[in-house]
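Here you get one chain, nothing else, as C-alpha cells; it is the form predicted on its own.
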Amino acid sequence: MKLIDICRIRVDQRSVDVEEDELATTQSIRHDVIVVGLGAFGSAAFWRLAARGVDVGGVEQFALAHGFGSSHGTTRLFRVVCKEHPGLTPIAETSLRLWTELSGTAGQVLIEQTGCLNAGPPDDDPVMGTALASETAGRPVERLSHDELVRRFPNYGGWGADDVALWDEAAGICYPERIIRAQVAAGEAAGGSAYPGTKILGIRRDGDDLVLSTSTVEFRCSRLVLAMGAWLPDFSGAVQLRVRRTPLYWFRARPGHEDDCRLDRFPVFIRKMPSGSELWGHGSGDQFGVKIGLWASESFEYTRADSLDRSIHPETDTRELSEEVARAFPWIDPTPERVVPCMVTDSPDGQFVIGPSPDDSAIVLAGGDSAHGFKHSGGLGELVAQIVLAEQLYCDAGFLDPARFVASPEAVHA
C-alpha cells in the first residue's frame, strides 16, 4: 500500500494534510525491511534490497531527490582510487559496475569517466594517498613530474615549486539526482514501496517488531536501515556523528576562456595549494557550471539538521575559497555565480558508519558520508543489502563497522 492512498503530503511544508475521519484510526505499513532516509546511501540500499525480492519500504521526509540535505549539487566527484581508504577502491568499482548497469535501464548518463588530477606535494595527502591506495588496490595511476603537470596543464596556476601529480584514469563525475531517482524507481520495478515526503518521529521495539512511527501511521518490519544523512545523529546511538555545514560553489570561465574550462579540458581534480587549503573540482558541462570547493574551512561550522543556517554570507562563506581560485586557476573568474548550502555527516575517524548498530543488531547504519560518500553510496547500498541479509559480503568492510567506536573509546571527537 502506497501512502498516497492514505493521505495528501505537503512536501514543501513538511506536514501531513488528512481527512479528519482518518485520524481516528492509526494506519499500520508492515514490511520486512524499512530503508529509512532516500539519499545517496538509502536508495542505494532500497533498490539492492528490492533486486533481491525482500519485501522493503523506503520512507523518505522530503521529495525524493531534494536539494535540503547531502545528495544535491547536479554533480559528485568520482574516483576509483581512493586517497582516505585503500578499501574504498573495490566499493567504487562496485558502483560504477552498478550505476553503468542502471543507465541503461534509466535511459540516462549515471556517470562519465574523464579522469581526475591528484596534485601537490609528493609527501601530502591528494599525492601521497593515492598513491598508497594505487598501490594496495593494485590499480596503476600516472605519474607525472612537475614539468609535466606544468605542460599538460595550463589552465592551472599557482604551483608550488615540489608540485607533482598522480592521474587516475577511471575517475570522473557522477550526478547525484538522476541516480537516486533511478535507484528508487529500479527498486520499485522490483517490487519495493517507496514513501516520500514521511518523516519518521521516533522509533521503538514491540517485541520482535521495529515500530517507525510518524503524524499519520506507523510503520514495522523485522530489521531496518537508518541512512538518513544529516538526520542519522540523532537516531544513531553509540555512534558519534556531527553535522558540517559545507556549502557548493559553482564559477564562471573568464571571458575568451569558456572553451578551456570545459570538462573535457578541465577535469576532475583534488589539490593542496601551497597554503595549505585543498580545492576539488571539475570543469563545466552543458548543464552546469565549473564547480570549485573547499575541503575544508574553518568557517564551516557544525550544526544540526534542523537547525542548519540556509542563508549565504559573502563574507564568510566565499571569500577564503575566492583567494584560493584566484591564486589556482587564472581562467576563472574567482567570485562564485551561484552557492548553495549543503552538509557533510563527520564520523569520528573519517571513515563511512556501515553495519549493525552496537544498540540493536537488527539496525543497520548507514551514513557518516564525511565528505567523500556519494561516489561510494551505490557499492555501499550493495554492502548494506549483504549485511541486513547475512550475505558473504564482497570486500572488507571491518574499517566501515560502528563496532569499531566502542571496540575504542578513544576514537571520539574532541
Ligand SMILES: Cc1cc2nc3c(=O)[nH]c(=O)nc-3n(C[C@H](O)[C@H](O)[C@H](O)COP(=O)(O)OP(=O)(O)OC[C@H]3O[C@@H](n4cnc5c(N)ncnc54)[C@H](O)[C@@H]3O)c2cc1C
Given for the second form:
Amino acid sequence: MKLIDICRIRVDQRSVDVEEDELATTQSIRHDVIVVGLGAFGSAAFWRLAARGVDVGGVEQFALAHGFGSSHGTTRLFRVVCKEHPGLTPIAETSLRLWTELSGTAGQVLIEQTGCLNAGPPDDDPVMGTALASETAGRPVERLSHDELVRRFPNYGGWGADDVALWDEAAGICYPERIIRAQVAAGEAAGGSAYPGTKILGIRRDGDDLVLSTSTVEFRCSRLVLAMGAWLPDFSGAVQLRVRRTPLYWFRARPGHEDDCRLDRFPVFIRKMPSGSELWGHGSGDQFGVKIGLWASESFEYTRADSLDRSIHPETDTRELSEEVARAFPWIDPTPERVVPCMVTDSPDGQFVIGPSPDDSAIVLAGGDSAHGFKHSGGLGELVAQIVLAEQLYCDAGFLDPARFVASPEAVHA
Ligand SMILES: Cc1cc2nc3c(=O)[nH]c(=O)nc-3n(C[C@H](O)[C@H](O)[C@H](O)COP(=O)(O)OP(=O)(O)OC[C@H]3O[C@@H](n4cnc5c(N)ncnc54)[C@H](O)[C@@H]3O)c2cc1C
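Let's see the other form, the form predicted together with this ligand, since the form predicted on its own is already up.
Below is the whole assembly, all chains and molecules, this chain first.
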C-alpha cells in the first residue's frame, strides 16, 4: 500500500476534509507517541504501547518484516540464560511469555524451546558466561563432561581435548518475520496505527511537539521512540553506535545425512572452537535449512546502513566460516548454499541502548542490538513502553540506559 493511500484511509477514518494535493504536501498526522522503525524492537514497543491504550503510531520505511535491516532470515537463536549479561534473563523470559501468548492470537508458532548447547573450553565465554548467568539468574542448566558431550552429540565433531558443555533446555529458536508481523497486527488490533512504506527524513522540535518529516506528510507527537536499528546512528549521535555487515549463512547436509542435521538431532549451539573462533547455529526444520554463523570475523566490515554492500563475495564472505564448518560438522557440506547480507549495530559495551536520549528526554532510544537482540525484543518492547509511560520497570534496566555512556564519555568501542 502506498503512503498516500494509507494517509487517505487514515484521514477518512478521522472524517477530516483534506484536498488530495494538500494531503501530499502539508498533511500532519498526530499521535501521542510515535515509534520510528517497526523491526524487532520497534514492533514490540508499538504493540506494548497500543496494548495499554496509548494513542501510538508506528512508522516503517519499508514493508513489514522486510529483508533489508537486521531481522530477516526466518530464525533467530533464543536463549533465556545469556552469556552476554546475567541481567538479560528477565527480558528474555518476558519475550517468551509475550510471544507464547501472541502465538495463540496469531495462530502461528512464534518460538520453540528445543534446547541449546553452550560448548567449548571450561574457562571460555560460551561455558563460563552461561554458567555465570545461570547462577546469577537462578536458572539451572545441565553440565556435560567432555565424554558426555561427545556421546550425546555425535553429529558435532572437531572438539578440543578439554571441551565441555552446558545444555540449556529452555533455549531454542524464534521466528523473526512472523513475530514482527504478529506484533504489528496485535498493536493495530489494540488501536495503534501502522504506517509501512513511510521513511522519516528528519526530526525537529516545535514547542512541546516533536515533528517528523517525510517526503509527503509530517508526523507530530509528544513522545518518540527511535527503534531504527542500523539507521539509528544516522539520527542520534547521543551514543556511539557502529553498524557491522554480518551475513547470514545456510548449509546443506551431505547426501545421506539429512536426518542427522535436523533440529532435533542438531540443536541450537554456541561453540568456541579450538582455533578461537566462536560459532553459532542450528539444524534444519521443515521451513529452514541448517544455519551457521560466526560471532565475529575480520570480514565483517563496518559500514552505514544505506551504503551496505549487499553483494556476496565468496572468497572473503565464506572462506573463514567454511573452514570452521569443515572442522566442526562432519555431515555438513562446508560450502554455504545461501548467503544473505544482514547488519549488526554494535554499542561500545555490547549491551543494548534502551532509555531516554541524553539529548531530549521525550525521545526514547531502542537500539544497539550488538548481535544478540532479537530474543530480547519482546521484553525490550515492554520495557520501552514502561519507560515512555514512566511506569515501574519490571527489571533492572540500568545496564541498558544510554546515560551510562554519558557518565563515562571515554567509553569507546574496543
Ligand atoms: C547475522 C545475524 C545473526 C543474528 N542472530 C541472532 C540470534 O540468533 N538471536 C538473537 O537474539 N539475535 C540475533 N541477531 C541480532 C538480531 O537480529 C537483532 O538484535 C535485531 O534484529 C535488531 O532489531 P532492531 O529492531 O534493532 O533492527 P531492525 O529489525 O532492523 O529494525 C529497525 C527498523 O527501523 C526501520 N527504519 C530505519 N530508519 C527508518 C526511517 N528513517 N524511517 C522509518 N523506518 C526506519 C528499518 O527499516 C527497520 O525495519 C543476529 C543479527 C545478525 C545480523
